[in-house]
Amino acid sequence: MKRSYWVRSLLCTVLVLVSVFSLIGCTAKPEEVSSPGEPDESSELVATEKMTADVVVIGAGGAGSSAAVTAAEAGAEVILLDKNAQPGGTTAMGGGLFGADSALMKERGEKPVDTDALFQDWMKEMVWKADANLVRKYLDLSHTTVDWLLDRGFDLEKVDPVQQTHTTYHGYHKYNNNSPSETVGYFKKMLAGFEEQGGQVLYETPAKGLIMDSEGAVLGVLAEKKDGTTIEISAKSVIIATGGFVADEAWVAETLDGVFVASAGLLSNTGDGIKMAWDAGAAKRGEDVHLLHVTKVPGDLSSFEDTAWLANTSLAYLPITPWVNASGVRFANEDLIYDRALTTNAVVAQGNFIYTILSQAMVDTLEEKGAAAVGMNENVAMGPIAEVAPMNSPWTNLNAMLEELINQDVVFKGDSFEELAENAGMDPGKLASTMAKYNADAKAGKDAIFGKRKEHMVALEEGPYYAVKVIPTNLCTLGGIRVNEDLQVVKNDPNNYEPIPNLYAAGADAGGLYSSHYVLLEGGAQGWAYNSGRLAGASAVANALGKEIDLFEK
């Protein structure tokens, strides 16, 4: 059986007997080959090591690692790459995941999360265009990934609600520290374990792209060392979690009908593994979903480096000021910000960005002494950080980094609204409406338009007023592969979506959770990269080994 190698990568760089070109979707060609259509015949690379496993996991995230080592507790001889230093990918960046059950849950008298009224709700919720079989496979799973996880050296701790508006499923379990860094030490003490099975892990080898055989079955990885070596993988199975592709903005954009959306993931996250399924000829799904997560107000106030946090992240989580378009039009019920999801959904659905207004009254108060004093009578709380928008204690330097900010174009200020409006860019007459009829209810105790609490509703007096532009981040992207319910990656064939044989795919670059948008139900995503990663491993080993794994077993 002759063999072609399909490679997907902005640079192919190999110094031994290689030829070198930027080209996407590269072609390499060691010996005679035969592959579909007409490759360029100068795109070329050549191996320079070979290696061999059962299974090869691309990507050392949450999803990468959780396959791996499940393949490899199986018996299977496992190789794990990943193009980062380190471990944990953007899983490490959250607070934690989703855990029907556990056995800190027992500890704290708590009852198993009903997963089987989770699975409606999270169906209705999807309007049924979120794969069935996958969401019941996650949530039946959850039920025993949590003490998994801790039998392999994570430290977890089980939490109420982190965020105010998720209180139906109570399934949250935090990571016990309050730093990335430490999760990536969870991550280590449990590849460590792996390695001791004879797993071998190898960090800053980024895969280039998938071997493949002229019937296009997949035997295989290249992949690149640090120093250049080229390796060929030759392995039975191969599992694709490279974790979606946040870092590139542009295809973030395009997804989003041109909205830019910061990110605030790894920039290393660039949709390598998306590419090479889709080279593969791999279906698409979810590749528009997204973890729109958290807003900020952008500029650069290194000069205040102690209280910087109050203007580029507090301002932006203030329920008592009222939000407003780029045209100077309010768009929501600014109670959302106890939903890091729903705030940045909405505010996406506006534009590139958003203004919060403010009056000098109000900068003044929060300066002094803090949101409590202005009218906010409930905490915004965001992962470890316990309080987003102090409630009781100063805004230190608040007028001095706006002014720093309008230096910048972030922050606009005007002695009316039509002259904020002038001078922000917005429509005069519609902020200026806008604010009348905000200030009206705001008197009345009634929000007419949104709902919003009526202590919240805090009318803006006398100016100057400020308009602070805040701006959407993602933290990470929630799809692009088709899968069916075993995790294979399908063919591009809406027909019969026929798995492409010895491929699968998990974590941020496996879609289908998801209908166009991230679900209600803290710590989801991250929960699923753990267990798309098991489900992963086990389909894999199957694959590789014809040695089936029942995860369900209790």
Ligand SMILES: Cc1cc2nc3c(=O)[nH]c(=O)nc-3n(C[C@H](O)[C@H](O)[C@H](O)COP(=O)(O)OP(=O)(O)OC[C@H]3O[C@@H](n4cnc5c(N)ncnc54)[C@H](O)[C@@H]3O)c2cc1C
Second form
Amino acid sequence: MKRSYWVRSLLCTVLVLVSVFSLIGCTAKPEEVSSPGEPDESSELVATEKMTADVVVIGAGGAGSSAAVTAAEAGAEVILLDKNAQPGGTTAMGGGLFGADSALMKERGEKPVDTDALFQDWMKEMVWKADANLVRKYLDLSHTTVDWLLDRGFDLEKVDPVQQTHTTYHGYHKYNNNSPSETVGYFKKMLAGFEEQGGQVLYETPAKGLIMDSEGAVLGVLAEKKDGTTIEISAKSVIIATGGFVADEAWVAETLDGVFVASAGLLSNTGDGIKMAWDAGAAKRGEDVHLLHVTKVPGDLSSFEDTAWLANTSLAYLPITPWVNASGVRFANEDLIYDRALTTNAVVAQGNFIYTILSQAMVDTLEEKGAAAVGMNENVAMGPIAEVAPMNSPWTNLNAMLEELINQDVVFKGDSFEELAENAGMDPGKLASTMAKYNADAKAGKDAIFGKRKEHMVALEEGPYYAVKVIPTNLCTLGGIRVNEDLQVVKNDPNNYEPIPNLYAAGADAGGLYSSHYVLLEGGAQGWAYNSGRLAGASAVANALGKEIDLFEK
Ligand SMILES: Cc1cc2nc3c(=O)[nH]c(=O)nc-3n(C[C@H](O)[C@H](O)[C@H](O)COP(=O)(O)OP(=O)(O)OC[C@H]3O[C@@H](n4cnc5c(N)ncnc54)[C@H](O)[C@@H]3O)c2cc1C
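What's the form predicted in complex with the named molecule like, now that we've got the form predicted alone?
Below: every chain and molecule of the assembly, starting with the one above.
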């Protein structure tokens, strides 16, 4: 365990113990609990507020909000906490969710997704290392969840897959807007209904630790208000839904054998809930699964204003230029770019970055005429981002931007492939033989190694050549806490994964859906957030009120 985690854990443990003393009638004065946060010997003692609820939910993203609403609608008194000043979390940053059926699909005359077949394919894709009962429950409930959201203020549209085009199952429902702030608005609408039912949402109030009794049962949550005071919330059930740990890039790298993947996710998702559960004795599951989903060219091109995105983004989305790893070896069919998940997985498998190789003639043609003139014959559809790799418009400033990126060690140039390799730190012999093979295949009209379509096999004739660095990014981590089929967090005992009493997890914090990689299903992660939230909400109510809710009732 890293030292910073240890310090935080220790602090939480102290706070939790102080609270437990107060709960079990010991003499510590609850008003004098010190403020959670980083250790500070001199910090003032501040008053502690006390609250009670049937269910406390930590995190108001897709999973937490769905859990809170489900529990409140079943009659529970619910408190929903979020670190941020608004709901939605990562979920509001996303494009949309998987749903097996919906009123929107019916309107389009589409049949429900065959979730029996999808279940079999999912488990095969995960070589049966996923939790089959969790996957089954998710897919079964996903027949109803899009309509459930529509009924609570969400606006969605049914579209064909746009980012994960290799998926066979078309259940992608996109938010009907082009701006995350509008999706935040859908969350606010849903939570307005929650508040009308007596639910309370406390923004800018991060959970800092779980309150436990001496038997290891969870009795509530300690949270910190914006003014630094603490709230001790006693609850019969606690649901952790803090969205994973994507913002802790060092932790992510530890789980990827040291490969660094930049975060493109929410800054507030630092794994708080996962650490709390582990501190409470929870088993781990799926800590190494990530939503590796976008590639980009690093470097600061802000002085180029509007055209910067052509170099920072579009260059990474070209299937016509060969991709090589840091040694100079080609490793993929570049047509993978039509599926972001496959592309990013292939890039991460090579290490911290790859290079895409261009000739001067290609750069000049892109700058003058655009991608179609170089040979690209199908645009990369990016959902809300209409034209990431423009086909017929000039890539203005491309030469100048590449020169600027050479100054930043992002782009390298050489008159021959050997010189290019030396400048970029690749193996000159390997790059030269990679390119000799690629050019020969291009001239023969057949990618004999990886099978890329022949139109995209464009030979790189004359130098100079460019090697442009492309890096992977991570949208969200997808596991950490082991849960059972009822979303109960379980103890770290492989002989018997018994539940930790009163503790649940949902969304990106809960592991078990995958083996070591994300599934080939567009909207799969968001679908899981909402569906697992509903499932956890129902389980938490059953525990708190002894009331069973049948979410699957037709
Ligand atoms: C740019 C982007 C695009 C994406 N697009 C898609 C897509 O189109 N389809 C898809 O399936 N997936 C997509 N994903 C992934 C998907 O959005 C996430 O996997 C999913 O939304 C996670 O939901 P969640 O509820 O678990 O977490 P979140 O929605 O992140 O919610 C977690 C909440 O917990 C809060 N929190 C954290 N710590 C604490 C604490 N200590 N106390 C209180 N609150 C806390 C956070 O502030 C946050 O609001 C995308 C991700 C990103 C970043």
